[in-house]
Structures are given as C-alpha cells and as structure tokens.
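Take a look at this single chain, the form predicted on its own, given in structure tokens.
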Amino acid sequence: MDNRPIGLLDSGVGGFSVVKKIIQKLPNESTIFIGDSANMPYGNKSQEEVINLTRQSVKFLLKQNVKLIIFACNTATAAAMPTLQKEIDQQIIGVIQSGSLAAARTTKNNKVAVVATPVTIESHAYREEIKYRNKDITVSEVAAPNLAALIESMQDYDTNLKAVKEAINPILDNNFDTLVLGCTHYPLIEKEFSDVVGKDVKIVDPADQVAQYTYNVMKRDSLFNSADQPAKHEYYTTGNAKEFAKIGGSFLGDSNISVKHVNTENL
C-alpha cells in the first residue's frame, strides 16, 4: 500500500482529461494535478525549452511526495518525458505511448490520422509508436498550432469548428478510421472533431489507456492506495486561477472545485 497521491502536469488546462480518467479508474487515489498555463502553449517552444519547463512542474509534484507522475501532455511526452525519466526515481506515464496502443488497436483498415501540436508532430512519436506495434498501419500528422491556446480561451462552437476544419482539413482525403486527438485539450471539443471527421470515423483520446496502464502499474508495484485513507484531489496552475478553475470545471463535470496558484519558476 502506499497513500502518496498521484502526480499530473499538463501545459495547461488539457491534463484535467487525464485528471478525470485517472479519477474514474482509481476513485480510491489522492492527485495532484499542476497546469502550467502561463506558459502555455508548449507546442510552439523548442524542445529545450518544453524540457525546462516540465522540469518546473515535476519538481513541483516532487515536493508534494507524488508516488509516479503522468505527463498528461502530449508535447512533454515527445519533448521531455525520455530526458526527465533518466533524472528521478518515481516511474513517468505518458500519454503517446498509451494514445498509440489504443489507435493501433482500434483501426479496421490500418489508416491512422493524428492531429497535435507542432512538437509533438515533429516528433514523430506516435507515428513511431503506433507503426512499432503494427508496422502495416499508415499514419497521417498534422499540427494545429493554435488548437490548444483556443480551447483555453473558451470559444464558442461555430469558432472550434471552423478551427478544427481548418486544421484537419490537409488530410481530410488520406481514408482514415481512427482519429488520435494527440493534445490532452482537444477532448474538450470532441464533438467538432467528429462533426468535421464524421462519425464512421473513431475518434481516440489516449486519456483512457493511461488510466487503465496506471492502474496495472500500480497493482503491479502495491502502489494502490489504503481503503480507509480518502481520496483527496488538489489543483494548481501558474497561471490565474480561476480561469483555470473555471475551464477544468468544465471538463470534470464539477463547477466547485478550487485551484491554487503557484510559482515553479524558483524550485
């Protein structure tokens, strides 16, 4: 047993769909989850800085005496979870390799699209990750540069629609089955990716399969929580906080919930 709570970061309000999986899956589990939102969007920085950046908030989480932490961001999976997993000693979830084992598992006719941040796309992680667990699946990228910084601004439908049109739209033609939503904001507006896509299109959101991998990791290592310990579930950003309360309501369902802010920069 152990009743250490467990850690997520994301770039900004998008790990709050990790957040809600994790919850679901493991209700017994305490978390600690930190947006990095006045840094946001990492999908534009250079790998370098996404590297600093996650660093921040991990250091963070470390200081909260997290047990493992989920990268529940795409862009600091690609970018940063390989160099941070050689520097500390609890165990790192991403979400690519989970994204990728959840498309890979779904398509019908081996067309797998994936849209994301530029850093994740330049990547090429879920190409790579997706092809290495079947090789004959063909993968089509794109990077929505703006998708992210939009759905933090909560925009209405008819603006996300247009938005996600503009960014699918390059591989509209490629016959996919399978849609990877490769950035933990665009669950947000499933609803305009399916709408532009259509609905014999399935869409992904790796936020599933990491919930499910954490809790065969947990059960694998005894990290599982004691059943008279509560579940408690604390929220911060470095960004303002009660836009961040505001949005992450919106995607766990709860308009209550309380956010605190916090400065990483001098961990």
Given for the second form:
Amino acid sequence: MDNRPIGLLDSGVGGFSVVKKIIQKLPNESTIFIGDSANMPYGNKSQEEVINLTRQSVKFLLKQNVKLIIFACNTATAAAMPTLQKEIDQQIIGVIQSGSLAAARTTKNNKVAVVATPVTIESHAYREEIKYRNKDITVSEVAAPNLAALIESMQDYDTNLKAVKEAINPILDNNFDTLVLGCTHYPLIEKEFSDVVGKDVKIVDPADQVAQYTYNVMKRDSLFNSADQPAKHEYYTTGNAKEFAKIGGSFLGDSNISVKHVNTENL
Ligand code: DGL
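Moving from the form predicted on its own, what structure would you give for the form predicted together with D-glutamic acid (DGL)?
Following is the full complex, with the preceding chain placed first.
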C-alpha cells in the first residue's frame, strides 16, 4: 500500500486527457498534475530544451512526494524520458509505448497514421514502437506544428476543424484505418479529428492504455492507495491558472477544479 499521489506532467492542458483516464481507471488514487503552459509548445523546441523544461516539472513532482510519475506528454516521452529516467530513482511511465500497443492491436488493415508534434514525429518513436510490435504495419507520420498551441488557446469548433484538416491533409489518402492522437492535447478536440477522418477510422487515444498500464504497474508493485482516505486531485500550472482551470474543468466535466500557479524555475 502506498497513499502518496500519482504525479503527472505535460507542457500544458493536454495532460488533462491523461488525468481523466487515470481518475476513471484508478478512482481511489490521488493525483497531482502540473502543466507547464508558460513554456508550451514543447513540440517545436530542441531536445535539450524539452529535457531541461521537463526536468523542472519532474523536480516539482518529486517535491510533492509522488509515488510514480506519468509523462502525460508525447513530446517529453520522446525527447526527455530516457535521459530523466537515468537521473531519478522513481518510476516514470510514458505515453508512446502504450499508444503504440493500442494502435497495433486496433488496426485491421495494417495501416496506421500518427499525428503529433514535430519533436515526436522526428523521433520516429511511434513508428519504431508500432513496427516492433508488428513489422507488417505501415505507419504514416505527420507533424502538426501549430495544433497544440491552438488547442491551448481554446478556439471554436470551426477553427479547430480547419486546423485539423490542414494538419491531416498530407496523409489523408494513405488508406489508414487507425489514427493515433500522438499529442495529449489532441483528445481535447477528438470530435474534430473524428469528423475529418470519418467514422470508419478508429481513433486511438494513448491515455486509455496508459491508464491500464499504470494500473498493472501499481498492482505489481503494491502501490495502490489503502483507500482509508478520499482521493484528492491537485492541479498546477506555470501559466494562467484561470485559463488552465477553465479548459481543464470543462474537459473533466468538473467546473469546480482549483488550479494553483507555480514557478518551477530554480527549484
Ligand atoms: N501535449 C504535448 C504532447 O503530448 C505537446 C504539446 C506541445 O507541443 O507543447 O506532445
């Protein structure tokens, strides 16, 4: 038994898509989520910058005494997880292995598409992980440099739809039956993605498998909360706390969430 909270980090509001699935799958667990909105988007930065920024959020979570850390960010998983895992004595769970497993299990025609930030796409982490599971799968990868920031700025359906269309357009004729949302911001506008690719394409949100994997790890390592105290959920951002609460609350279906502003520099 371990009553400490689960820590999650992202460059911004995208982490809420993982928080939501973790709360659903592990309702007795407390969570602490930090979104580094002041420094987003991570997906257009150098690997070194992503490592340095992610390290700050990791330090913040370690100070909160979390029992494990979920990188609720594909960009941080692709660019920073291997380095930071060596630096700390705390289990880190990323999102790309889970998303790849889900994609390999979902496709029927062995054609998968992945849309993600430039950093994630350039790492080819999804392509490698998916092909590792089934070498016969063809993976179309497309980078969407502007989409995460657009989602962070909360636009209307039509604006999002146009941006998603533009982003997916280069691969739209590739006959894929499965689309991986390879950035945790994207599930916040899953409907727009679904409307662009059509109902015959299955959308994979890696967070579902991340929640299952986290459950498995916690069971294996006896990390479950003893449930003698109610689960608590804490939210922090380096950016505007009000905006963060507005997007997060509407996505979680809880308008009462409270978000604290935090400065993660010089921790
Ligand atoms: N949510 C992050 C991800 O999953 C990236 C967004 C960004 O570019 O900051 O990749």
